[in-house]
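The chain below stands alone, shown as structure tokens; this is the form predicted alone.
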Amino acid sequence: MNTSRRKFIRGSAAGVVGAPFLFSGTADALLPVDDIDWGMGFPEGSTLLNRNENPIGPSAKAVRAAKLGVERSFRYADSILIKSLLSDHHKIPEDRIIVGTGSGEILNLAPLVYLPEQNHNMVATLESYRPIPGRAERLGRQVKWVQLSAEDNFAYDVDRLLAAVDADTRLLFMVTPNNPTGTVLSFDDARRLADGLPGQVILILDGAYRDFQEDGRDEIDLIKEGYENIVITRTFSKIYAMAGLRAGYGIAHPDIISRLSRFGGSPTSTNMAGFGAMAASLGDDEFVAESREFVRSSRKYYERELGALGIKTIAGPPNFILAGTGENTQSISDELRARKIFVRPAVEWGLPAYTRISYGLPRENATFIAALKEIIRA
């Protein structure tokens, strides 16, 4: 099936302007939405800086299709229309492509594919996202961390990536640009580690803050340049605010993407209000644009704010910052909580003298800021 973006757009996303909002008329008499916490159980007035969610929301666009899709909710909705659209905006075949219910769902289905055996284990490094190498672990399989190191600014090292894996390697898992440092695998690094694998070795490229870099060229073009030992997987979550509708995608040679599709990545793995979105927000420029904007000027405050501060900061193209909090870390996220101010002590990632900040509204973030300022001159 090949669905042209233009004739898609105008038949549904496009067309929402003139259609009636879900939450309107006798509908609000029917639903009990002042009952229903949106605040994910955390205590009202929150200030929430510790999950790398985009606060800007997500473009006016994808709201008038996501609601349109919640209205039409109770159909399936079917991800082949999105791979026609993925596959017009990357210009790449469709059968390089699988949608899943957000990258999460790609991400997780590598262990389970590729280290069948008892044997077999993953590369990955130890400062860096990891519920999928943890996935790897509760199947019973090895995960060999490679260090970065803070005197490099975490900076990725290829020659000592390729020297972890061994004869029963057969996943190197990469975040680029890494959660929660920043660091920015380079597209020739990238295309030395797939040069530099054995054959029997896939390298996963998760790039859900890729979109925020502006610079350098897109790891995808080694797939259209027929690598077929690596798999990159985007999201909807991070520059398209979209965090909560779980849309999400995975590029890869057709082989590998038949192997994963076995386990998951269904044409029902998208929801309708997903669905929607994604039709709406793919190739919206102007919107991309004012992601990086927010992201850019919210990242030169924090740098200015903690500087003054003494606090030492390492930030790249992602929505967060990570800051040098020292000994006084957990304490000071714990003092912080108090006051309803979350963010996120590195420790989880092997860092515990340092603080992940997810940027947030202008006022978000100088409420953190002032927070901060009191409790560290105590």
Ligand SMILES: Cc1ncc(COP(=O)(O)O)c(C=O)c1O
The other form holds:
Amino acid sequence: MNTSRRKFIRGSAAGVVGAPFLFSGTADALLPVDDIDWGMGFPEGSTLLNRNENPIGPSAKAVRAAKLGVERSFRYADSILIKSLLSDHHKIPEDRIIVGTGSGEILNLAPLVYLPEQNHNMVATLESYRPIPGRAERLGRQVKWVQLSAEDNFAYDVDRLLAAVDADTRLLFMVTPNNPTGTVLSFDDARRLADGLPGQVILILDGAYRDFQEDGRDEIDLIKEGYENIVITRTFSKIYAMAGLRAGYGIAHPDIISRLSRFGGSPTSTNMAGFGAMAASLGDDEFVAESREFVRSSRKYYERELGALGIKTIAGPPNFILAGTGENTQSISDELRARKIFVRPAVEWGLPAYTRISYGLPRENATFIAALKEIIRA
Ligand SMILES: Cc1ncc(COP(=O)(O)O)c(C=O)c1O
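For comparison with the form predicted alone, kindly provide the form predicted in complex with the named molecule.
What follows is the entire complex, opening with the chain shown before.
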């Protein structure tokens, strides 16, 4: 393959759809396997601390099962087995479970299903994961934003959240632990929210990072107790380090599950590799402990190193930290980017004086800290 074509293919990895030669149908157009660019649009040698991935990677068992799944990928996968494993794992009937292409698929269904009328709105916190309220806005629905307070360490205030709910509200979207602030909604506060909501409102508890949280009663118990107005989502992307396998699920009362299932979370939302990896990972306590230990030690490292630079940090159970990078946040990010180090300025979550850093492997974290020191001292 000539160099310019290879460059073009590499350049297109960030998601340019429809590059004509990819579909030319000639043998010459086939990309040699060794030439596949796994950089996902980032330059070679990048340090990616921007996407909340878990860089320890899936367990050896999960990888083996995923490979076996790929060999069987001429067949459609089906989530029947996964549902039964999840049912055993969480001790909850299968009709309360929906499996998706990542937890994102299940979350994405909620605005579609629960905000059908023009006047319907959704309540969400401003300093939080945006795609779900973003989807509501793209549907033309109002999002009633509740701002968290920096002075209060971005804690969730149940009364303020409930006060934002009105007669047209249909969804209250909460992320716990939160991305990017790490804020945890306690079990008791989750119950207070569910109890305080009017009958027409569904409480979504997005638990993408919940498995990193080592204490606190599991909110799934509320659904077991019979709450009919809660949807809980969980994922294999973070704790099990399987973001690229797209495996997640939701738990709720059967009526909610059947409403969501009309639009997604179908049996074939699961892929064969993800199916194998999920089956081989669920309940792997040893791996969960390893993942948690990775996060604990990374958090300690960042708190120490950033603290030594006089940078305030905010971190909860998940695999990232918020750094108070102040008024130079954007220029710091730009200078890091010039060194192929990627972090996320938190302006997109209404926090312009902070940067979110996802924990990398120790050498990646050290690369970042060394570069940050250079940039700050320059
Ligand atoms: C808070 C939150 N919810 C949901 C997701 C989506 O996760 P999944 O990979 O399961 O679709 C993410 C991904 O980063 C996230 O940060």
